[in-house]
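A single chain, nothing else alongside it, follows as C-alpha cells in the form predicted on its own.
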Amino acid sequence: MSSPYDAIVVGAGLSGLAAARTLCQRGLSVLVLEAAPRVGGRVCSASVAGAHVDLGGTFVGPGQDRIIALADELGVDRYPTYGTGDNAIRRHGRTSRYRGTIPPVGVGNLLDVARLQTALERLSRRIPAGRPWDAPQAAALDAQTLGSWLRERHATAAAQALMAIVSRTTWGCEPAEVSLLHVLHYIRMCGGMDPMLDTEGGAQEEHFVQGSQEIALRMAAELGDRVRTGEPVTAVERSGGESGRGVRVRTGQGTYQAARLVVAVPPALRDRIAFTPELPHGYRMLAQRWTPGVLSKAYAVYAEPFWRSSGLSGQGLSDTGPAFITFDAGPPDSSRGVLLGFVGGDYARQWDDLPPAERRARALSSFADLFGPQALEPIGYTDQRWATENWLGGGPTAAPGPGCVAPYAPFLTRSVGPVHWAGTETADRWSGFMDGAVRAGERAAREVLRGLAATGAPAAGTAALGASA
C-alpha cells in the first residue's frame, strides 16, 4: 500500500492538472493518475513540416479569463487568429467570397438566421448557468432537439444548413442529435452566440504561440513526479459513506489511498472505473447518455500562406465537406501557411473510417474547393480523429441527446462522499472549451479543500489521513 495522499486526481487533461496545481499550491499532497501515455487530454500539439499545429483545443477569446490567466502565469503566449481579407464559401457547387460571420445566403435567409439567433438567445437567458434542470419548462426543452426546434420555427433550408455547421463544430453532432436544453445552456454559458462563434471578439480570436498542450506540459512539469501517465484507474473504493472519509484507488501498477478524489475525465468515461459502493443510478445513467461528439481535424501546411495574396482570410465554409469549416492557423511570423479544417458530425463518421491516403485526398479537395488548386500541394499534412482515441472517445465535448440533460446534468458536479468531479462538461461558464476545463478543475479543488476542512482531516498526507482512508 502506497503512502496516503490528501487528494488523488484521475485524468491529466487541463482540468485535472488545474485541480492538482491548485491543491499543491495550498500545500496538499497530490497524485495525478493518467491513463494515456501523455498529458493534455483533449489538447494535443504536433509539428508538421516546420509548423506548429493544435490537434485538439485551439482557440481562446475574450471572457475566457481562467485559461488566459493560467497561460500567462506559465509563460505561454498568444497571437491573433488571421482574419484579414474575404472569407470563402462553397455552396451549391460554386465558390464565392464574403465578409463577416454570416455568409451571403440571400436577404430572406439572413433575416431568418437573425430571427433564429434572437430566439435562441432569448430562450438561453432563462437557463440558470450551471443548473439547466432548474430552467422553466426544462423537461419540455430537453425533449426537443435543435433540429426539431428549427423545423418547428419553419427555418429556411439555408438557415438550417448554417445551424448544422454550428452544431457540428460546437458539439460534433448533427442538429437532430443534440438536446435543445443543452444548446440553450451552452449559449448561456458563453454569453451569447456571437461570443461563442465569432473570430474577432469571439472564442476563436487567438491561438497559443507554443500550443495549447504546452499549458498542460508546463503544469505537469511543475507537478513533477506527482503525475503518472500510462496508469489507468480501474477501481475506487469509498469508505465512510456520505461523510467522505477517504478512498482507495486501484490501478494495474498499484493501490493508493487518499482523503479525497477528483475524477477529471469526460462523463462517458466515468463508467470505466468500478466504484465500490456502486455510484447511485443517476451517475451511471449520465455516463451512458452523455456520449461525446465526433469532431476531427485536418491540417495542411504550405511553404507560404498563398491565399492571403489573393485577399482571402483562410476562413471558409463548405456545404459538401468533409472539411466544412476552415481557418488560417499559420504561425505569427507567417513562415508557413497552415489551413485547419474541421470534420464533424455525419461527415466525420464517414471520413474517420477511410484509409489515411483517402482522408488526406478528401480534406485537401475541400481546401481546394475554397482556396484553389494550390491547396492540393501541401508540404505537410496531418489529421486527428478524436473518436478513435481510446481514453477520450470523441470530442470536442459531450453531445447529450433529447431527454438526457434535465434528469442527468445534476450528476455532472454533485460529489459522492469524498469523490468530486471535474472536466470541461462540469463547468458553469465556457463549458466545452479549454477555459471551462480550467474553471472546473479549480472548482473541484475548492470542493476538496472545503471537504477536508469539514472532516477535520490534516493536510499534506499525514498518517492520520491513511487511517481515515
Given for the second form:
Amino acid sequence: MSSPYDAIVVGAGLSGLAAARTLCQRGLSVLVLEAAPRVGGRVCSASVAGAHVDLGGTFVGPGQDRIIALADELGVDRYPTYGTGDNAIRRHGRTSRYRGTIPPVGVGNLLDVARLQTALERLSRRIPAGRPWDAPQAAALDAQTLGSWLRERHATAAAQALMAIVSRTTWGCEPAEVSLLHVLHYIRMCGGMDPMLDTEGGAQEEHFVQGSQEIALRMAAELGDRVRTGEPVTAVERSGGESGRGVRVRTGQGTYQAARLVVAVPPALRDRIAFTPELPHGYRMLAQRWTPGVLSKAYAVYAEPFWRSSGLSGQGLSDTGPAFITFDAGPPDSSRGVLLGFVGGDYARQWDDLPPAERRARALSSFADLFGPQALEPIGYTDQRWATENWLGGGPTAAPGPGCVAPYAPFLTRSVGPVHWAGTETADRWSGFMDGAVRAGERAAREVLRGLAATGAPAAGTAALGASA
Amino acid sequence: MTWSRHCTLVTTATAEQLWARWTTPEYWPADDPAVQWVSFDAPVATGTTGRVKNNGSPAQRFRFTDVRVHQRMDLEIRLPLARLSITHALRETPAGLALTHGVELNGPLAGCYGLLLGRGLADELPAVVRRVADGALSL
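Return the form predicted in complex with the partner chain of this protein as a structure block, the form predicted on its own having already been given.
Once more the chain from above appears, this time first in line as the rest of the complex follows.
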C-alpha cells in the first residue's frame, strides 16, 4: 500500500486535472487515476492529413472565463471560428443559403421560433443556477420533456425541427428525451440561448490553435508522475464514515490512501466504482438516470477550403443527416480546408453502428448536400463516436430524461464525507462545456481545501488517516 | 409545370445490392413504411406495370418508365391532370455510389400536388434512402 496522499482525483479529463492542478499549486500531495490510456476525457485531438482536429470539446466563447484563463496560463492560443459568407441549409430536399443564426424558414416560423426562445429564456431565468430543484414548480417542469413542451405550445414543424437541432447538438438526444427542467437550467447556466448557440459572440466563437486536448496534456505534464493512466478505480472505502477522515482507493494495480477524494467522471460512470459503505440511494439513482447523450463527429480535410471561394462559411444545417450541423474547422492559416459535421441523437444511433467506410461515405454525402460534389473528395477523414468510448459512455454531456433532475440533481455536487464530485455536469455555469469542467474541478479543489482545513488534516503528503488505513 | 425533390446518399453498397433492394417487392414495405404492399405484373423492365398500396389510400397502378439495370429505375403513377414519378438512380462518385431517390410531379396541377402530396413524400425520402442503403448492405 502506498503512502497517503492529501487527495486522490479519479479521472484525468479537464475537470479532474484542473482540480489536481489547483491542489498541487496549494502544496498538497495529489494522485490522479485515469481509467483510459490517455488524458483529456471528453477532449481529444488528432491530426488528419496535416490538419489538427478536435474530436471532442472544440469551441469556446465569451463568458467562458475559466477555460480561457487556464488556456492562457498554459500557452494554448485561440483563433476565431470561420464564419465569413453565407450559411447553407438543406431542407425538404433543397439546399439554399442564409445569413445569421436562424435559417430562412418563413416569417411565420421565424416568429414562432422567437416566441419559443423568449418563453424558454423567461422560464430559464426562474431556475437558480446550480440548484434546479429549488426552482418554482421544479417537479412540474421536470415532468415534461423539451419535446412535450414544444407540442403543448403548438410549435410549428419548422420550429420543432430547429429545436431538435439544438437538442441533438447540445445534449446528444432528441427533444422528447430530455427533461425540460434540465434544458431551462442549462440555458440559465449559459446566460441565454444566444450565448449558448451563436458562433460570433457565442459559445462557438473560437477554437484552440493547438487543440483542446493540449490544455489537458499541458496540465498533465505539469503534474508529471502524479497522473497515472490506464488505471481504473474499482473500489473506494470511506474509512472515516460521514465525518470525512479519509479514503482507501483500489485499482487493478494497487491500493492508495488519501484524506480526500475527487471523483471527476461523468455521473453515469460513478456507478463503476464500488463504494464502501454504499453511497446513499440518491447517488446511485443519479448514476443510473443521468445517462450521457449520443453525439458523434465527422471531420473531412481538403487541400483547400473550397466552399469559401463560393462565398460559403462552412456552417450548415440539414434535415437529411447524418451530419445535421456543420462548421468550418480549418486551421487559422487556411493551409487546409476542414469541415466538421455533428451527428447526434437518432442520427448517431443509426450512423454509429455502420462500418467505418460507410460512415465516411454518408458523412461526406451530408457535406456534399450542403457544399457541393467537391466535398466527396477529401484528402483525409476521421470520425469519433463518443458513445462507444468505454470510460465515457457518450457525450457531449449528460442528458437526463423527465423526472430525473429535481430529485437527483442535488447529488451531483453534494459531498459524502471525504468524497467530492467534479466533472462538467456538476458546474453551476457553462455545465456541459469545457468551461464548466474547469469550473467544477476548481470548485471541488476548494471543497477539498476547506475539508482538510476543517478536519485539521495536515497537507503535503502527511494526511492523517484512521487506523484502518 | 414540374415540381421535384431529390435525396442523395453516398454509400459503399454495391450496385448489385442496391438493384436487388429496388427490384424485390418484399423489400418495399421495409424500406418505406408508407407502402403496404407492391406487386409487379412482370420482371422489372421499361413498360412493366404493377400495383402499389400505400397505407390509408387505395391501391394504384404504376408503370416503369425508365429501367436500366444497376443504374436507374423510374416509375410513374397517373393522377388527375398530373403524373407522379418516383425516380431511383445510381451514380459513381469518388466516395462511393450515389443513391438518389426523387419525387417528380408534371402536368397542369403539379404545383398543387407538390404542396398536397409531394412535400410529404419528399420529407420521407432521406429515411427511405437510408433504409435502402442499410438494407442493401445487409444483403
